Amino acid sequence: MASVQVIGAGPSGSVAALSALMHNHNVSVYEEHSCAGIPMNCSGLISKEGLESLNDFVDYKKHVKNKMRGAIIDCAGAKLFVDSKKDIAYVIDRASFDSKLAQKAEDEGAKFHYGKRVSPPFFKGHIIGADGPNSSVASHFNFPNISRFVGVSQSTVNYDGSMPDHVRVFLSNEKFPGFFAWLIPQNEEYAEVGAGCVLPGNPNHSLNHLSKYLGIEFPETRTHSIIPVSRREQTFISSPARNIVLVGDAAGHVKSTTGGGVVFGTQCARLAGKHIESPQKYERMCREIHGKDLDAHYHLHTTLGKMSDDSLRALGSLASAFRIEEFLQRDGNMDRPMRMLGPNLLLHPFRALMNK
């Protein structure tokens, strides 16, 4: 039995508490502000299959704010609407989430410390760093840097209420410099809109294009945050007298094409928990189990981040004549892009232009 600390109690931080209560740790977790779950910077849109993952720590049904079943795709003009007629997603209150993650967490025997920023020195003991992308732990004990960051600015507006179900995403490297924009239905009367840009961009500057391109004036008021869209190369520290890991945003385990963080944070914060005495052995199940697709994610987003808006627009045009949509809607998944590629993605293209 070890001593654990865990800084942040994020989704990926409670996590990786209640991980490491499961393999019979001490665990003690600290939150530099009054609560988890507060301030709330992200939009809640998280996959199904994302969700369920967590049924042995939290009833995610509890906090639906909104079922997502498609999406509008605007790339630069050219718009692909997908429409997979179940749900794939749900909108979700992430101050609820959170704070019942956290919880759970407490109530298995974690000692939780609210209201406290932990900075060096720290304690004795193992340490599990789950205190965002700006992480003091990563920062301290010098770990490789996170090499590509989002910024991202948000705002809440009123809604038309026209097709609740689909989030809608704007692609332009010319409003959106790196990165996307986003219109999510919270209910039938407010929507979330946000936009983001790899940094040093500005993303109030793209909010604020995204506002004009919609026809819609945004609140002054909005939140703001950095996600970090690259990973560390390097996850733990050994020593004889402890061990230290990056787990969530600390560790850059986040979908760069989206910058969702709670599948891949959680995931990887179940192995950080359970592996607490043998980082080395979390790192290398981390890359094993998750690496691929984390990595499909970067090359994605880079990938986009590098079009030009024409380029883009002829991307969108062609991906419809090949009928790309009925390939999401049958085979597309969220979080795990390996899982497209295989016999049904190459005949996609044939089956499309036979049916033509």
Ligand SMILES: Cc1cc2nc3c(=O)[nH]c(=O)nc-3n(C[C@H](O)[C@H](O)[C@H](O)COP(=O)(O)OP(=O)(O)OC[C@H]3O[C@@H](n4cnc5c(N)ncnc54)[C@H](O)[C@@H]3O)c2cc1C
The other form holds:
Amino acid sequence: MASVQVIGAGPSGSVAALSALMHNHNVSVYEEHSCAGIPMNCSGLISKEGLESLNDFVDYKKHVKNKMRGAIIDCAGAKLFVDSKKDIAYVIDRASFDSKLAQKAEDEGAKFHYGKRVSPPFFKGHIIGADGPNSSVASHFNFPNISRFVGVSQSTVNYDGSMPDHVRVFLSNEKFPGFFAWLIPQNEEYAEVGAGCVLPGNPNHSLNHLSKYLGIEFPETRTHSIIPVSRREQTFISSPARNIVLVGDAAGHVKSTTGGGVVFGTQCARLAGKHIESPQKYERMCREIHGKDLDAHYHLHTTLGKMSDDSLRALGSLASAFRIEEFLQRDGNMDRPMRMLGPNLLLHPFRALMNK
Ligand SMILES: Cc1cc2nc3c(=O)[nH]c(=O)nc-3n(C[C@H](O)[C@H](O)[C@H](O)COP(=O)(O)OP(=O)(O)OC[C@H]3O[C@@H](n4cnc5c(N)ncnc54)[C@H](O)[C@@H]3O)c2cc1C
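Given the form predicted on its own above, I would also like to look at the protein as it appears in the form predicted together with the ligand.
Shown next: the complete complex, the earlier chain at its head.
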């Protein structure tokens, strides 16, 4: 039985703790805030499949605020309507979800230390750095840097209640350079609006652009945060004395296209807890199981981020002409783009032309 210190009680930290407990380790979790889940800056939009992958730890249905079955993607004015006609994702209450995951880890035997910001020198024993985008574990142990971050600004607005089960995504590199903006209905009355841009851009300007574009006055009360959108080249250090691994946002286990990090972060966290005594294996398994999908998100993010608004509009119109919405409705996967590659994607343009 090894002694494992998890730094950070976000979803990655709690899942890493649960996984380490399942592998008979002695686990302590350190969280700088007085509880898990607060403060929270997350839209909480998570795929149904991703949430179901956590069913052994948390009943996500108890934390659902809204159900999502489609998206309206606005490519600099050219719109795509995707309606899966079934729930594909949920807006969950991240604060209660995170708190429940932490509680589960505590119930299973992890010792939680709240209100404790861990700083160097770190304790003896293995360390799982689940301490988010500004990871002090990563800085202290000189892990390779995360090279790309986006800044995001969010607010909550009254909402006309139309299509409450569709997320709206706005692409425009003039308004949201390198990233995008969104409107996520929370219920029929309120929606979360947000906008981001690759740093060092100013996400507040991006949110102002969205406000103008939608013709809605946004409140001045806004939250600002950063999201890593590239991965660290190395996520473990192994020494005779102890092993150190990074997970979740600390490692850059995030979908670069959307900034969503809960699904990949928690799935890598399971591997971290399991392989803390052989961290090379942890990194190899993360690469083998998740690397191709994370790379695909990164390549799509950087490709779209370089396009002019005219090109984005042309792409949107072309995608619509080839009925890409129908393909996405049938074969879309918001986490795993690699699963969309296959005969259906190759044949889709021909089918679309034949059906014209
Ligand atoms: C505006 C916004 C919207 C988002 N929307 C979505 C979404 O819709 N869907 C989705 O999947 N993802 C979304 N994300 C991303 C998602 O929130 C993160 O990927 C996820 O929270 C990462 O989990 P984590 O456990 O790795 O890190 P975190 O959730 O950041 O948790 C890290 C924890 O470590 C603690 N900590 C940090 N340093 C220390 C220290 N030195 N000592 C002790 N404790 C420490 C922090 O207090 C924190 O509790 C969004 C992010 C932002 C900013």
